[in-house]
Amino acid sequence: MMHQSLNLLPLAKLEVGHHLYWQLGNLKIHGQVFITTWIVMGLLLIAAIAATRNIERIPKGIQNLMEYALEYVRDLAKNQIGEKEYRPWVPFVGTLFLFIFVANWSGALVPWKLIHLPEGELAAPTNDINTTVALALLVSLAYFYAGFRKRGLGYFAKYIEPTPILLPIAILEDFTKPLSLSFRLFGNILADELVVGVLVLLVPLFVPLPVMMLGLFTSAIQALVFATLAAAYIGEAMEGHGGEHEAH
């Protein structure tokens, strides 16, 4: 009897691990992530075009919002990377922040589950480990590039300083950085969507609203944490910025 009643619960609609895949030749594409990722990129592109279409000396509306976001990202990059080196990295850090911010909020505000798919269901792109790992690997490539471009082959001396005995630990640290970035973001977004989904199914609409508001706040914080850590890793990879970064 208990087994039958459990089968009647609508919680089975919360699908974790079921995905829609597209096969293009030998390439297997994650359809859900592909769709929602391009929707998020499209929203950002539309916002950027709208903000720069008729630039005014005194900004207002979407232009004012985008300029505020640019200022915020510029200050973040300056604090973490350093005043002399931060400018080339503002587009990278800003893109990370805006993409993750909009992606996270799309999971909390857009009713993706109303769109039925042959298999699986739509959700925020950052709800999938493939997206967060890809973003973390981009950060890893960025700080390797930053360190090598700034210090040349001398960048790799950090792996054996102050003693070669620390080489395995230094290598392990480079693996844990992208892992911690990806799992932190993925875990928080997935947990938030699951909690809200369960509450919506079990209780009336107005009860989950405070949890949804909290989810919006934590989603924004996750975007900020990811972008801040990305800028911090880039700053650490550059010679002469370790002290500045620690001070912040």
Partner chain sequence: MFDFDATLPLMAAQFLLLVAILNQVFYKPLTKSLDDRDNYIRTNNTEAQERLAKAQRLAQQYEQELANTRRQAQSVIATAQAEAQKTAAQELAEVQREVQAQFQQVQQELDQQKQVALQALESQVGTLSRQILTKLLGTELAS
Second form
Amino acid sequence: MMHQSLNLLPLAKLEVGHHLYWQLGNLKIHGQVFITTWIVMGLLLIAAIAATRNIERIPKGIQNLMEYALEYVRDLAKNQIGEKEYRPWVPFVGTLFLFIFVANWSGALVPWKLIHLPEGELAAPTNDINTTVALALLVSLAYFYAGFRKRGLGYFAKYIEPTPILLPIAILEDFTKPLSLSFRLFGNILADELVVGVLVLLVPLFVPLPVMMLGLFTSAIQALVFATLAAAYIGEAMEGHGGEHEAH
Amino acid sequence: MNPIVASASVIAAALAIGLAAIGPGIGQGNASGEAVAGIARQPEAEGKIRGTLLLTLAFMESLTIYGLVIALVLLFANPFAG
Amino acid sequence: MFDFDATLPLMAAQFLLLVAILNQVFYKPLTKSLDDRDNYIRTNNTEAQERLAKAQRLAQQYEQELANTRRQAQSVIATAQAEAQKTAAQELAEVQREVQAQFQQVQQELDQQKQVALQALESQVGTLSRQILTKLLGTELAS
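After the form predicted alone, can we look at the form predicted in complex with its partner chain?
Next comes the full complex, and the chain you just saw is listed first.
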């Protein structure tokens, strides 16, 4: 798009906005995102299957690890959604957390850059805006679904509950939620990879290490934030703005 | 590309990230200070306070990230480049 | 950078698929195992508590029985001692009485024999003195 201007900048070598395009019918898709996504999903599936292949009463090894992960996401969902309703939402929220977490860390830990593609480069799947927007839209759909399921058409009462004057803001909120969710994740991961890329470009050895550690930390926190917010939105939609929980 | 648009974009990108860092910086400082005060007052609640603090810091951080996204858009996907 | 295309819906579909698969192979079995373990621990816990209560009750009961038995044993010992003392005293007294009686009897017999001997001696005194006289003075004087 603006390759000429980019060539003036050292960032130009970082290849932002280049993709390995795959043609699917008459649709274009980003191949590198799918490759890493499949790897991430494969890792998750392998871990899950290895953990549940023979379940023992006294867990050890991988089963212990995955049980810890499961209890972690269960607690997360329980804290945000509430003791009574959280159980059906554990798979969704938990998979959000696990997928984003593994995707982010794969982007930070696996040296994807060593694998050369014809165009573009492999990176964390969450490095692509399509992925994060897809996840954020799924969260939106999920909390609408949760609200309708729980309260029927009474769900719309939350838009005019305190006063109808706030109706535009309430509607706007439904748009800003997925926007901020997706941009937060996308921006954090992209920024992390860019910072590491720039530092590697300037000083290839050792100096980028602290930033990489920070990147690992931010990646984990962002996965947690995404899952927490998703669970919080779902919980909020189910308990409603007004009524007994006004003090919230 | 029009050189005026290019230079304006670069300056705007710098301003976007710089200005977006001010507010969250103040907010994060406030939050961390309060958290430290809270821990000093109630050392047994340290774990809970730290968890909440990290989450809130991430929220504040995302404000800067929005600025960063704008800066990146201006640099790499400038809509006015054409 | 912001080039949305078919990646978005495909990613969403993929993610939902992942949720469905993980729900089957990961969340359901592991949640079940966690719940099972919780149940197991809870039942074991209550069972153990019941057993502990039972054991404590039994121990208390045994202790009470032990105390009872000890008290009984003590009382048995006391009565036995008292009885033994009584019989000992009785026997002692009897023996003493017997000894006394024998002693008295012996004394009496002795006295009697002394008396008899004395009487015998007294009866012999006349004849003896006459014999002595005859021996000393001769028979003429004596007759």
